[in-house]
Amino acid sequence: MAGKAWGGVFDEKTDARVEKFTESISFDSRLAAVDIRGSQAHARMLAEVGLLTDDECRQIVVTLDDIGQQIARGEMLWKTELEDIHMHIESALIARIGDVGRKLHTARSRNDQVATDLKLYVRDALTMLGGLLLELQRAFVERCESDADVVLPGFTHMQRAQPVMAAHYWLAYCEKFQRDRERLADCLKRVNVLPLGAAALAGTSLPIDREVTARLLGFTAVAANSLDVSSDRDFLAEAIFDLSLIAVHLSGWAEEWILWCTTEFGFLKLPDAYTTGSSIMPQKRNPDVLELIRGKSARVIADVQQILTLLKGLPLAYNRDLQEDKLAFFDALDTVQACLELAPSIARHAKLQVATIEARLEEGFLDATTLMEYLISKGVPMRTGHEVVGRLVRHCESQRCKLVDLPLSELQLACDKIEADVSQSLGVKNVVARLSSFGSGGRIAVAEQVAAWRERVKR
């Protein structure tokens, strides 16, 4: 058991089996670079409270560098019966420099090791996916002035409802990605305090200084209870539900664009580079990529379930199943990430067919509740209003013909309060051109919110 940093108690050795069992290096080697940071920044700290000398610190810190590089240029070999990525960092520093490289382990467990490592981890995930998602607002921001003059049919229940410029759409995908990204930020409040020093479970006696640590990782607060901090993990489960709310964004958007380039709507075109063929049927385009953006929510969303059934019944402080919590986070991680790194490209190169949307924009009536609103504007009831344009619609609907080809006078039957001017309410140009209020999706309102995105996503 001597090769065990926990083996001075056993008389017997490990069963195989269990090594294979309980280790973790098969996943956990990927905090390698986080691991070594904390591991520097505590001897550093070691040191300014006189727990280490400056040259032993020098010596580790060195040392711990140059490990990181061996294993960056995948030359450290993996063992299970170093269980975990901190004791084959910490076997490989005793090896090198011996009885120096047994001080670092020095008023710190593997428990507050371990939680210190995933938040330097999460935090830096999770600003590489603000980035990410910045990005994608982009992609976005620069569509709205390709297709500034492209007008849309809106929808609810999948039914046509109002029209609304394209932007409107596009800018719709940046506000729920700005609620994610926003989220990830507030996240990194809760992921920013520094567990480091908690020890196991009771703290230390000796005389650390966890706010010189703190300073060191560029957290903002420290840890203030030490039987929390072995057993949090609340932050990778509110990180990994922001994770499973931004694959659910991406996969309504990869929903709407999938249906847009059917043949039936006829929307949208995608390009060939994220489009694949079939086996059999030589004309088919098909949006895997869309498709897989779609599915691959699906795991996503089960890793909040994972990470949620895990701690829901732990006691305090740290237990062993606690090893399994990187599991849910890695892979909701690498999974919108990689929905991430391809969904920019899309969102740029797919092409709106402009002729074919033009072709139907006045089908569905549109234009009707916009009617309604006429009448409002001339003093009808709103409900009374809405009952004239109903009537309306059905009338148009026996006669096979739109709001806008009803004369004047077939009008008026409808509602004495109708005039003239009722022109200017009808058809989707007018549409578009009325709809006035904040947040519209009317060519003047859409025109601002575009100005003012364009200088929210600048760098």
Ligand code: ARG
Given for the second form:
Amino acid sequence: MAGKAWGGVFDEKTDARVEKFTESISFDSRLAAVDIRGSQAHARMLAEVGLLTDDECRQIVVTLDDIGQQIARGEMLWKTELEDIHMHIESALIARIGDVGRKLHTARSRNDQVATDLKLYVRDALTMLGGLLLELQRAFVERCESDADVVLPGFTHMQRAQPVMAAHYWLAYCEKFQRDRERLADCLKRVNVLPLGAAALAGTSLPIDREVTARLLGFTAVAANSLDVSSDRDFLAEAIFDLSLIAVHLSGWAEEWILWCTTEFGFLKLPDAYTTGSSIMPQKRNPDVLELIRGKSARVIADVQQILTLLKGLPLAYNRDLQEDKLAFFDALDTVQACLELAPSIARHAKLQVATIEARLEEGFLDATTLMEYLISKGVPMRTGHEVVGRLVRHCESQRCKLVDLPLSELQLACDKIEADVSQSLGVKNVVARLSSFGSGGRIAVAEQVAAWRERVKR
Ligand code: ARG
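Following the display of the form predicted alone, present the structure of the form predicted in complex with ligand ARG.
Entire complex below, previous chain first.
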């Protein structure tokens, strides 16, 4: 068992199939850079408390840099028998500097090491994702300017409801992505608690100083219970959930645009660069990218299921099950990252088909609710107003006309509170001028939000 870091107690060689079954190097090699960062900080702390000399520490830090570069160049040979990234890097260190390298793992276990690596990795990943979400928000805010005068029908139950400014639609997604960014930032609070120093599960009798390690690695606090630390993957479950909600938001947007690109809607034209053709139907321009953004959300949702099921029923401290945690996180991360990298270009380059939208904008009684509110402002009880307008809509449907087409006398027959000023509450243009409550889709309220958002996403 000479080759194994933990081989001392063993007489027999590990079965080759067991090595293959238990390895994680095939998926945790991407932790190399953070593993090295963590080890360098650990070595510096060991030197500070006198467990390494300054020269030993220097040798370790410099050699780890070297190993990091070798890995980055793709020159490290991954070996199943070395199990994981931690063993690969430590054995490369020992191969180069011998006994000094054999001191690095002092007062440390792979249990607190892997938890630390993951937190460093997740921290970088969440920061990167926050940047991608901001870029997508910028794309939507730019659309507010280019589509400044466009009015869209708003839908509930996918049925025409009330009109809103197009910018209101863009900013609705900005709000969702803002909450996503806030969730990532909040998750970072719990990521930023240092596991290292918990050692295997009980801490150590050696005089380590975890505050030093925390400071060197940019953690804001030190985990206070060594038994909790090596089993704690709450931060990972949270991060994956946060990713799943981003994926869910993206999938709703994708679904909407897939509908908008249909001949039936005709609201939107996607740029050629983001559509694909059919192998048999020459006329097709398919929204495959949007369909895959919608479809890939399924994987991220499954990743939430995987991490929670993995953690369910695990007794305290490290259990090997935890090795599988990385698969869920990396999959969720890669999937959401790929979607977020494509989304801003699609958002920027899709063209609203304004003529088509406007041609049918007066259909569907988008002004019915505002007419009811006009009645309320004239002292009619809400429920009565609702009934009056409902009857008027039914009348229009039978006459195949719009509310705005009805002569004043006919409106007054339905309700004697109606006066000539009713015309200012009818028709889509008037409606978006009248919607004025904070957060509404009306022209002035939306303009205020656009101004605020422009500030928020400013470079
Ligand atoms: N490869 C392992 C993981 O990803 C590292 C920790 C192994 N610890 C142990 N005691 N076997 O979780």
